[in-house]
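Only one chain is shown below, in structure tokens, and it's the form predicted alone.
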Amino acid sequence: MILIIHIRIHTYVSMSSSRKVVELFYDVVSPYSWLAFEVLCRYRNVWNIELKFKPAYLAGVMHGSGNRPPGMVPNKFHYMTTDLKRLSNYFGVHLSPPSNAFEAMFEKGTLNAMRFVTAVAEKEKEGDMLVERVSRELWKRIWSTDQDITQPASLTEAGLKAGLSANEVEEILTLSKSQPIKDKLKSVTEEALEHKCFGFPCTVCYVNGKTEVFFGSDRFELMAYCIGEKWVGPQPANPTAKM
């Protein structure tokens, strides 16, 4: 019985450490990390990878590697409004655009909002699902149901239908405003652009000694490539699904 138990074990640490590390930087002002957040939130438990989530400030990576964003260009935003609705079928999530979305990217931003799941990712020392849970309800919010996502009021209901309690949203809230969470998530926004990120979704793969890096929601077939998966299509549970 102790040698069974032992050989259980020894198996179970080494499959965890052959576990490809997948890190994906990532803003919830930008629908197309929610296309790539959905689609490896999927492939999690059908790839061997142990997915991190790097909540990060996007405007701050934008600035930092000198780029625009594509709602500052008038054709790329009129392509992007089109597209979303083309990928929204694609990748089985529920996109519809804020009625203003230029205001809603650009004026009102998402600082409070990202400082709000650094908190939350700070409080969740074991484990993701809270972040997982609070990135989606948030992303819902903004592109999908067009309600704000800045002011404490929203922030609470937002991690209300996460799943964290009203003591625990209210303390989360308190966190975000301090210095060591500001900070926090000025450091990921940095350790993206040392990945020379230049916008998100930013996607991260550490395999066999080698970083590759990966920009877009729509690199996955390649990605999957790169680090000896397979890919079978941005649902796997419905592997037939084509554009």
Ligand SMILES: N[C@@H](CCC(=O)N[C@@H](CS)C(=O)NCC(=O)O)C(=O)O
Given for the second form:
Amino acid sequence: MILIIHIRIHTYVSMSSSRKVVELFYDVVSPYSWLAFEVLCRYRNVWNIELKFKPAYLAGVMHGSGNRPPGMVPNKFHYMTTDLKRLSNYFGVHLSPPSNAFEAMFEKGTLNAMRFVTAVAEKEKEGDMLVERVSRELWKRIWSTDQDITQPASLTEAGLKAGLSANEVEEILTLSKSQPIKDKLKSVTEEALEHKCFGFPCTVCYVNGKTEVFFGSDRFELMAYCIGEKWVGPQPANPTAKM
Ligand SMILES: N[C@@H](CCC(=O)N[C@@H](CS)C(=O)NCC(=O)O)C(=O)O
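The block above covers the form predicted alone; next, return the form predicted together with this ligand.
All chains and molecules follow, beginning with the one already shown.
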């Protein structure tokens, strides 16, 4: 009996320590990050990986890297609009651009939303997947149902839908305005810049002592190759949608 328990514990420890760490730096302003996020959530149980979410601030990455949002270049903006439509089907993620995407992305922005997610991360307990659920609700609002994500009432609604209680949402809203949370979002954004990120999604994989950085939701085939896993398309439960 003792031997069996020992073997089980040993197997669990060695399995978890051999998992390849994959970090996803994202901001809910970025629809391509939503695609990458959903793909990694699906592959979390297919690949031998430990997925870590890194909510950060894309405007800070743009500024710090000297880049410029593709949506600000009219031809890229036009391309993105068409591209996102076909990607929505392909990835099986219900993407529908906000009626005024320029206003939503660049005038309203996501500073409050990403501080909110950062505060959620601070409160998250192992296994409750709060960051995942809240991020998804925020993406749904901005990139699916054309709803605001800047006002406290909007963040509250997203938090409640994600399964937080009214009291928890209130506590997280207050926390999201605190200096430590502002600093935390800044430091995760700086971490992304240390990896030389210039846009999102930015996925950092740690495997065999090496760090591999990938930009975009269109690099999964290469990522799989680099980390020694198998890519079967964006919907592993429905592998006919191959990339
Ligand atoms: N080809 C990438 C494009 C991703 C993308 O355009 N991300 C935007 C944010 S939504 C960005 O940060 N772009 C920076 C850049 O293009 O330099 C994909 O398919 O995922």
